[in-house]
Every structure is written in structure tokens, then in C-alpha cells.
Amino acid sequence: MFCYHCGAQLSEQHDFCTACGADVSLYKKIMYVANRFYNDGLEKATVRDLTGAITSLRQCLKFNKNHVEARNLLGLVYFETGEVVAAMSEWVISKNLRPEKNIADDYIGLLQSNASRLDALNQTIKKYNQAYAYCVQESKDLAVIQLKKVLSLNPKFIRAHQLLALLYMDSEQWERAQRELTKCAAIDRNNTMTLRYLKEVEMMLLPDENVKQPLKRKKEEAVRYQSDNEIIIQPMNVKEPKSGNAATLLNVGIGLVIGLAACYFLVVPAKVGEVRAEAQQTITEIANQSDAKTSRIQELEASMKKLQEENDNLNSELEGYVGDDGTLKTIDELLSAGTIYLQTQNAEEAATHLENIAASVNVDETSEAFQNLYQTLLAAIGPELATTYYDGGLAVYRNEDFTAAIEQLGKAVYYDPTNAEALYYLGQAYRRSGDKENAAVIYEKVIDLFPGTQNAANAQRYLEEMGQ
């Protein structure tokens, strides 16, 4: 036991902490009471008195809410009674109290390792609530069907057994109610509600002791004996007439006719009615099951459609972030350009990433921070790259490789829009390659940006020659 004030180990002989001097006499009593309740709960759990165990363990936690062993045991008892949510709550609290070397980790891991089993256990609570709602709505047949589904998923769910037994009791199906309550008693021996229901059922199943048995006749009024396969009843003190064979046969024949008539008019209609009632009950149960399954299928289809739409929307958003043209890809390109330029001063390699950004997104539509960094890098590497691309473009232009010249000179203009020579020769490359439309656009830019220069005069002359 540790001191609540300083955390030091407490001595059993002293009522004060030997480390900080705090008075721990009352604290020790509280801890002892908590441990006694825990031991009592443990003993009751071992003999399957789960209700008593829950009561004792809750009392233990009232005195010591940090009692990890009590919380773990309470979670196990809840799980044994089918209360999975309550069990998980206790184990999660226990794990937060003691993150290391806690068996609650194993309990939680066993549940979470089987996702389908965990989902089925979670569904039992929803189905149980639905069954309860059916009971409130007086749809007792649907409630019975729903509770049977709950118990097929979680056979130890005591509350479901008790509610199903109550429905059987309401419909006077006492044997079925007794079976459900016996299952409850096998799980939790001293559950008060189970014992109360079971007592009521057993009273209804006991024979009525108030019904009097028929009294024995004081005196035999007839003699019975067997002749071949027939039982003969002969009254005493009555003399059999001499010619009684014919009358006996007649009486036997009349008795057979009366028996057959009674069987036909009384027994057969009753049996037919019983068979029809059982058939109608079976049809009703099948119809209820069909309606419940149809309703469930419609709910699942609507849920699946909604989930599919959400999944498609999330995939679209995710693609916008991580796709080939996604935001994350663009940010990575910008960061790569900045890193390369800062570490190696390699303008051409950094420019490759900036060009990829320009090709994939509209920079003007990005965030302000993104545009600032992009423009800063572009201004840092622009002049050097513009000169490099201009020299390379002019060289291939003179070699009449106009396609390569257009590419090189276009980059030179991109990185330095004030380079009049690069813009003029770009127009020349377009004109000599036969692309008069783009050549006219470039010549007009030369005239607008650099009026009064020789390049502007030449551009005007070429425009007139092309008939623009």
C-alpha cells in the first residue's frame, strides 16, 4: 500500500507515512474495506453468483476507484452476462489507470482481433433494444423473433433470456419460459429477477392440489372378468337370462356404433381444429419472420447505399490530396524544389519541380503561403535559368532545330519575361516552323512590351508579311 500524499510505501505498524508524515489511518481502513469487497466479489464470481459479484465489486470501486484488479474482474463478470459494452468500459478505464502490465490489454485485444465477432456483439444491443420497442408496441411475435436472433449471436445475454421468458409467460408457454430461465440460472445463479420469474413459472407448472381425487367405492357393485380379448362387467345380484347371448351381441354392437359416432363427432373435429390452429400459428410465425427479414434487408440496403456514397466522396477527396495532381503531390514538388536549391544551388533541377507544379495546378488558385514560396524560388533561380535557356535556344535556332528552339526560348521567356531577345527569337522560331498563329501572338507581345526597339520594328514587318 502506498501513501496517497507522496507515493511512498506504507508501513503496516504505523498510522502515518514514514516519508512525509501524513496521517493514513483512515486511508488504510478505506483500502482494507475495498480489498474485502474485492475478495467477496471474487468468491461469488467463482461460484457463479454473478449478481452478487457485481454488487461487491461496485462497492469496492466506490471505496477505491483505482482498484485495477476489481475493474478487470468486473469487466469479466459483465462479459459473462452478455454485457459487452459495460465490460469494454471497465477494461478501458483499467488500461488508462495502468497502461503497462495490465491483463485488460489481452481482453481488449481478444475482442478487437475479431472484427466480425465484435460487430456481432455490438448488434445484439441494437437488436435487444428493437425487441424491447416491439414489446412496447404490442408486437410480441416480432419481439420473440428478434430476441431469438439476439441469443443466437450472444447466448449469454441474460437480459435477453429474461425478456424472452417474460414473453413466453405472457403467452402462457410455461415450459418454454422455464427453459429460458434455467439457462439464466446456469449463467448467474442468484439473479433476483430470474429467481422471481422462475418461482412464478414453477407455481403454474405444479398440479392443482385442491382438485379432489375420486373416492374409492365402498362396495363393489359389479364383477369384472376377461373373456378372450373382451372385458365383461356383470352386475352382482342380477341373474343373466338364459337367452342372453343375442342381447349381449346387440349391446356390444350398439356400443361400438355409439363409440364410433362419438369419435367422429367429438374427437375428429377437435383434432382437425388443433391441427389447423398449429398450421395457422406456423404461418403467422413465418409471415412475421418474413416481414422482419424484409424490413432488415431494406435497412441494410439503405445503409449500404449511404455508406457507398460516403465512401465514394471520401475517395474523391482523398484522390484530390494524394493523386498524381493532388495537393500533397504539389506541396512535395514545391518542398523538393526549395530543398534542392538551398542544399545544392542546382537551379535546373529545382526548376524541374517548379515546372511540374505549373503544369499540374493553377498557382494563382493556391494558398497565399504556397504562392509566396513559389514566387520566391522562381525569382531566385529565374535569371540564371533564363540566361541558360536563352543561350541554348539561340544555338539550336541557328541550327534550324525550331522545335527545340521553341521549347528552350519559351522557358527563357517564362523565367525572365523582360528578355526582349528571347521573346523575339521565340516568335521567329514559331514563324519559321510554320506556326504563323503563335508567331503572330509573340510578335504582338514584342510590339506591346518593347515599343520603339529594332525587335518591335522587325516584328511589325513580319506581321505585315504574314497578313496579320
The other form holds:
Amino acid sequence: MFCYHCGAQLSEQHDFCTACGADVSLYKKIMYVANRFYNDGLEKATVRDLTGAITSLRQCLKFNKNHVEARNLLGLVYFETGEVVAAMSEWVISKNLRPEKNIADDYIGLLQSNASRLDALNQTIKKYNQAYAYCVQESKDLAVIQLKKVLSLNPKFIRAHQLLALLYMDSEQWERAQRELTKCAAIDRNNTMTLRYLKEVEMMLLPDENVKQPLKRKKEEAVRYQSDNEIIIQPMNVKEPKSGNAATLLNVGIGLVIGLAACYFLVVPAKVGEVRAEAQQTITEIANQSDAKTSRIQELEASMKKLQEENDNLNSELEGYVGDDGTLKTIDELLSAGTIYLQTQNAEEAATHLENIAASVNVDETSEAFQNLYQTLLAAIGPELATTYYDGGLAVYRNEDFTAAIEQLGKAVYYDPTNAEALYYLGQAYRRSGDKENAAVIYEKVIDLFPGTQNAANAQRYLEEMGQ
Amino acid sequence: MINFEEELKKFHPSLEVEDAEEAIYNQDLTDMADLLVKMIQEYEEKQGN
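Would you generate the structure of this protein in the form predicted together with the partner chain, following the form predicted alone above?
Shown next: the complete complex, the earlier chain at its head.
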């Protein structure tokens, strides 16, 4: 104990400070009372009378605020009842009073070293405050749920137990309230509120006539028993209605009707839809096949039409070759020309057949044997025919029958291309008949094939006259 | 018979950890020894006068 005036150590024998002489008798008595309250608080805390311990320790601190042990113990008791912030406050003040060799340092360290635990404790407090807010808002069911969460996190939170017990009591769940209050009493044996609530609950649970009347009535109506944490209420006065056979049959009939109706309205539409879908799928497949076949038919029809056209062309071409008796007409003409020339030496008649051949086919595209015979006959009768046609053509030219002259002279040039006179007079016939275009062509041939001749000079002159 | 509304008034929200600092600063730490010292000082001042 130190002097309040000078801070010197006080002796136990003297009622004054041996250092400064101040009167410390009253001061010593205050300190003694403080110590007495501390001892009382310690004793109550030992037997888990936490409420009594809190009261005594707070009294102690009112006499001596510097009583570090009392402050540390008060913090410990607060912590035990779940009041974490109050406990920390006491320990922080204690540490401030005695920074060294203070057990409060260990308590604070334990809390601060485990951040998750401190956060969990803070969450507990927040949930408790939320539950309290629910109570104020008359949301008692939510409050009960929230308080259960709080107590699962911090089972020693006295105030949460008490609030939960109060809610159970309000909803007349006396057994649950008693269970919560019993837990409270196990933590803090002499809490006034706990004891008062417990007394109320026990009174409601006692077999008292006045109080128990509603409960008895309830028990008559129902059997209540507990399974784990749930209370099962089984009604007693509910009886199964008695009914006769007719009613049973009627019920069975109604059931059957309902079953059939459900089948008709639920199962049948589904089945019909399924069948329709299958039919639709089949129709789609058939339509696809039909389209493919139609396309194939159109292709075949087009092909057939093309082949028919080719066939017609070939037939018409063949008809040009084939005579009335089925033999090839051109071969027949060639054989006739050869036979006539060999038997009668009639060049004109043989030439008629050769001209028919030249008019119907292209001799260059015929077979080699055909060409050889054709050219041999043409070489044999050509000069004679050319002379005949030249003479005839020249005669009609002089008679100014230019159309006949063009025909005769043209054949003469055909059978003898080396006849310059025939070619020249053919050009003259064209010119004098007024066909200047063909005349010019013939004159150019004369100039090209027979250059330096008189005919070429005349042709050149006529060309110039015609303005070519 | 317990009255829920009346009993509920005896409960109050708990202080959260964030409020601890303010609670410590606002705590009235005056004790009997402080009052005694103050009384003695006032008495001595009166005697001096």
C-alpha cells in the first residue's frame, strides 16, 4: 500500500505516512474494504456465483480503481458469461495500470493472437444484437433461430440463453425454457434473472390446479412426447369416420373415375401425340423418297429425250445413205457411175451419178476405197466432160444466156480446174449477168492461178473497172 | 406471471468489439480513494484560508 500523497510505502503499524506525515487512516480503511470485496468476489467466482462475483468485484473497484487483481478477475468473469467486450475493457485498463507482470497481458494476447476466434466472438455479439432487434420487432421466430445460432457459436453467452428462455416462455414452451435456464444456472448459479425465470417455469410445470388447467386440457386433447429436440403432438380425440359398404364402394368408384379421367386427360393425349409424331416422321420419309424418285425420273426423261433426238438425227443421216432397197445410196450411185462408164462410155450419164454423190455426202469423209474409185472415175470422165461443158457454156455465153453459161462453165471448171479459158469466161458470165461479187472472185482466181496470161490481164482490167 | 414486454426492456444490445475503445474511454474510473483525496485537499484549502 502506497501513500496517496507522496507515493511512499506505508507501514502497517502507523496511521500516517512515515515519509510525508499525511494521515492515511481513512485511506487504509478504504483499501481494506476494497480488499474485502475482492476476497468476496474471488470466493463467489470460485463457486460459480458469477453475478455475485461481478457485484463484489465492481464494489472493490469503486473503492480502489487501481486494484489490478480485482480488475483482471472481473474481466475473466465477464468473459465466462460471454461478455467479451466488457472483459477486454477491464483487461486493457488493467494493463494500462500495470504494464509489466500483468496476467491481463496474457488474456489480451490469447484473444489477439487468434483473429478468427475474435472474429467469431464478434459475430456472436452481432447475431445476438440482431436477435434482440427481432424481438423488438415482434419477429420472435426469427429471434429464436438467431439465438440458436449464437449459442452454437458461444454456448456460455448467459444473456442469449436468458433471452431464448424468455421467448420460449412467451410461446409457452416451458420445457425448452427450463432447459435453457438450467444451462444458465450451470454457468452462473446465482443469476437473479435466471432464478426468477426458473421459478416461473417451475411454477408452470408444477401440478397446480389453477395453473395447470390449460395444460390438462391440452393433454386430454393430445399426447405430447419428445423425440430428440422435437416435441411430437399426437391428437387423441380425432377418430376415423365410420362408413358403410356403400360408402366404400362409392369411394372406390369415385377413385376409379378419377383414375380413368386422369388417364384420359394425361396419358391418352401423350400417346396420341407420340403416334402423330411417328406418322409425321413416316410421311416425311416417304415424301423425301418420292422427291428423290421424281428427280430420278426427270433425269431419265431428259436422257431419253436426248437419246431420241440423237436417234432421229442418226436415222435421218442414215436415210441419206440408204436407198429404197436398203443398200447405201452413195455406194449405189458410185457403182452405177462405174458400171455405166465401163459399159457405155457415156460420160454425161456417169457424171450425173457422181454429181449426186457430191451433192449428198462429203467425199473427203468417206472410206479410202470409196474415194479411190470416185477419184478414178472422175479422172477418167473429167476431161471429156470439161470439154463438153466448156463448149456448151461458151455457146450459150455467146448467145448471151448467162445463167445457162454460168452453169455450164462452172461444171467445166469443176471437172478441169486447169482450163483457164473456162474460168475466165465464167467470170465474164457473172459480170455480164450483173453478179459483180462472184465475178470479182473468179477474176481473182484467174489472176492467181494463171498469172502473166492475157486472161489474167483482162481479169485485172475488169476488176479495176468494177472498182475493186 | 412474467410479462414479455417488460422483461424485454431489461435486455439491451451487447457492445461489439468495434465499440470497445469508446467504452474504455468513457468508463468512469473515479473511486473512493479519489474522493477522499479530493475531500482532504478541499479541507486543507479551507484550513489554509
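For clarity, every value in this text was computed on a predicted model and none was experimentally measured. Numbering follows the first chain given and starts at 1. By rigid core we mean the largest C-alpha set that fits within 1.5 Å across both forms.
Taking the rigid core as reference, does residue 296 move its C-alpha 2 Å or further between these two forms?
-> Comparing forms between these two forms, the residue 296 CA shifts at least 2 Å.
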